[in-house]
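Just the one chain here, the form predicted alone, laid out as structure tokens.
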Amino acid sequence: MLEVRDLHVYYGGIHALHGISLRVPDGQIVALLGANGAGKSTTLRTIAGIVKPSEGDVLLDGESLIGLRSFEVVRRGIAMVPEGRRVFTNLTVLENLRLGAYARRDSNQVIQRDLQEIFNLFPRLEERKKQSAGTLSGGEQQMLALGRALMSKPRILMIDEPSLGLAPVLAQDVFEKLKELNQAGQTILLIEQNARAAMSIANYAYILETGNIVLEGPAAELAQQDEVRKSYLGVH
């Protein structure tokens, strides 16, 4: 569905990707791995339309998103949750999902409709719907951040750090849920610092280094190389 090729991105004179390639087929789940400034945020800037790249390009069923801005990303059907989830605090929880669907041209029943099957996803956003956004929790916020993301109807949700920040049985309601979306159908190209949970949840891997893809493989299969244990999963 989504492939990325052979992208380079320069910020001023840093070489921050050096020609990545990467596929995201329909369905899965694909992780990408690697340290803090390996370029795996940049790599998701980049896809959304917020960050230009010098060379490469970047295709959603083999049409080039090069060029576009990000509201035409985003109606193109590829949504991001940014690092550190973005919520607009002095909004409602409310307020805050209906302007996930702004790039929408459909009708406010079928927004109305939508809202309920996230709703439906998060019940603890119905409870909080008319707090403001800046009152919830980390783990609640982050669940706001998820249904705002998914309210734009994404063919593809893109997702940068989510368990960041959160007490790890949060973490594992956020990859919990991640997974459930991902069962009903939803495409998830994820970034995670911790590559334990991410492999457990994804299909296929890619760590990056500096820029480069270092390695890929199915996720399963990744987790058992040496190299990869004792790198990212802390395994001696």
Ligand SMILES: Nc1ncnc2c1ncn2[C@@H]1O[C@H](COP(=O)(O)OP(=O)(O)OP(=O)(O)O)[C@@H](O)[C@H]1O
Given for the second form:
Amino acid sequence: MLEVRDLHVYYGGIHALHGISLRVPDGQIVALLGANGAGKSTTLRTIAGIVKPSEGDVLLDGESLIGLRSFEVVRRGIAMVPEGRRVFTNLTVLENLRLGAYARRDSNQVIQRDLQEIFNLFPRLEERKKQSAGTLSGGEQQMLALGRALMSKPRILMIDEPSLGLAPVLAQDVFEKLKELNQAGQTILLIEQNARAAMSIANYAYILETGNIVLEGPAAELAQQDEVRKSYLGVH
Amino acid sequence: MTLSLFFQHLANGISLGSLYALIAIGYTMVYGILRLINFAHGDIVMLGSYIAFYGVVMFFLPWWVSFPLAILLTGVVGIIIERTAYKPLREVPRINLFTSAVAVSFLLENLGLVIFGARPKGFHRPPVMDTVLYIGGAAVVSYTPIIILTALVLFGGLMFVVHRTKVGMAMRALSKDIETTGLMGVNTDQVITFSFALGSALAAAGGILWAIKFPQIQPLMGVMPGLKAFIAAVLGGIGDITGALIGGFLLGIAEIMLVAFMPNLAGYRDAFAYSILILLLLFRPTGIMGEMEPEKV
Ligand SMILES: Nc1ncnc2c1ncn2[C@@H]1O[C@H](COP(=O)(O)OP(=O)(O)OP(=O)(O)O)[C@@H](O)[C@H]1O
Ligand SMILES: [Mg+2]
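Since the one above is the form predicted alone, can you give the form predicted in complex with the named molecule too?
After this comes the whole thing, all chains and molecules, with the earlier chain placed first.
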């Protein structure tokens, strides 16, 4: 289980996270929702070791990850799909995926098998594996970013706004894949602005407002609450 | 001009170009990864040739031990410089990093003056590199083909590392996006250090070959090749390794041909190189291989 305790983050003078706490139990999809600038990406980036918190703790199975650099956090089993996908456009699709497995000590055979699994999940990537990642469409790049993160065989997969910039149909596709992955046992921490889609696949959800968690609960219950329906699901 | 004379000039241009290319690679790799013009890179060239020189005259090593050893040791010096002068400054404004590079350059040059002395030293060409060969009627001294072949072997090795190995893949990823490369489980500091070592080692090889071609070394000898190689790197599209090779060869050949065909312009040889730089910056600022990509913000 991944646990965040009382996390405070400052960017210079800006207090971006005001002591947030959350838990991501094994095997679940946990959604972190909120408006622009609420601090969602900051939370993920802090867990990933990119941003250093001023206070608080991040624990993976009770062991603190604070102070680890981002490559060490990945090696502990937490992978992240960053906001805006950020695939390596100067590498081929295959190289992007292999880079995802960079830190693994497994034999080439095992990695080859996992690659095939990714290709089964995203057949488009296999068709384009020799192509430069820069030539992929936005949706394909999102698949690649997801596949790349999965290649590290993460215990916990963190995804920052997978639906960003995707047509609704494609976004729906991505959510289906996430659900599929979760059913196969993948633990997921999901950030989304599209709260409706996220709640439809999540077990549990947290709602972040200007650096504070203002609401939390099982996703199905949360989706019934009036405030949530008004502010986040666009129901009036 | 006879054909054989033309080929002699061409060989000369290619060998000079391969030296520029060897040095240009270090500029371009460091720029590609850190967006830093490593001002001290030319002085690394000097250091490489001095270490090779002292290996032979002071430690009586055979050249085939001393030269590779000098390349290795210069690579280590590259690591030390990166760790002490550049790495601590990675989070501060880039101008500080650049200033630090200028400081390292002056430091190396002045250390050179103090330790090696200002007086030029004669670099002994190994005898195998100093025999006259007749190739198709043209007379060349053996160092010319040896320089070209050595450079080609090193380029081949470099291309292998960059395009066929795991660390090479990480280097290419790093040049695009350091933060995301870290998210792939890559120890980015290690890869950056490795790039410095590689660039410095190639510069040392360039310095040794330079000293074989122009067998006199002195503490400021790296300045001019450094500047020319920098021009070559910009010419090819800074940040792009293939571009650095192309830029190096083009500049070397162009310089020699200018002097060969217009001997009365020989004095303008260096001015010519700088004119190329200025024209390039005006008309194609991204160089030959550079992508026309807006600067990342
Ligand atoms: N590098 C930074 N430097 C300064 N302030 C930052 C930085 N990154 C984020 N912030 C600020 O921190 C706050 C939280 O930003 P964050 O990116 O975490 O929001 P978010 O919830 O991910 O928003 P979005 O949905 O738009 O991606 C914002 O006020 C933002 O302006
Ligand atoms: Mg965000």
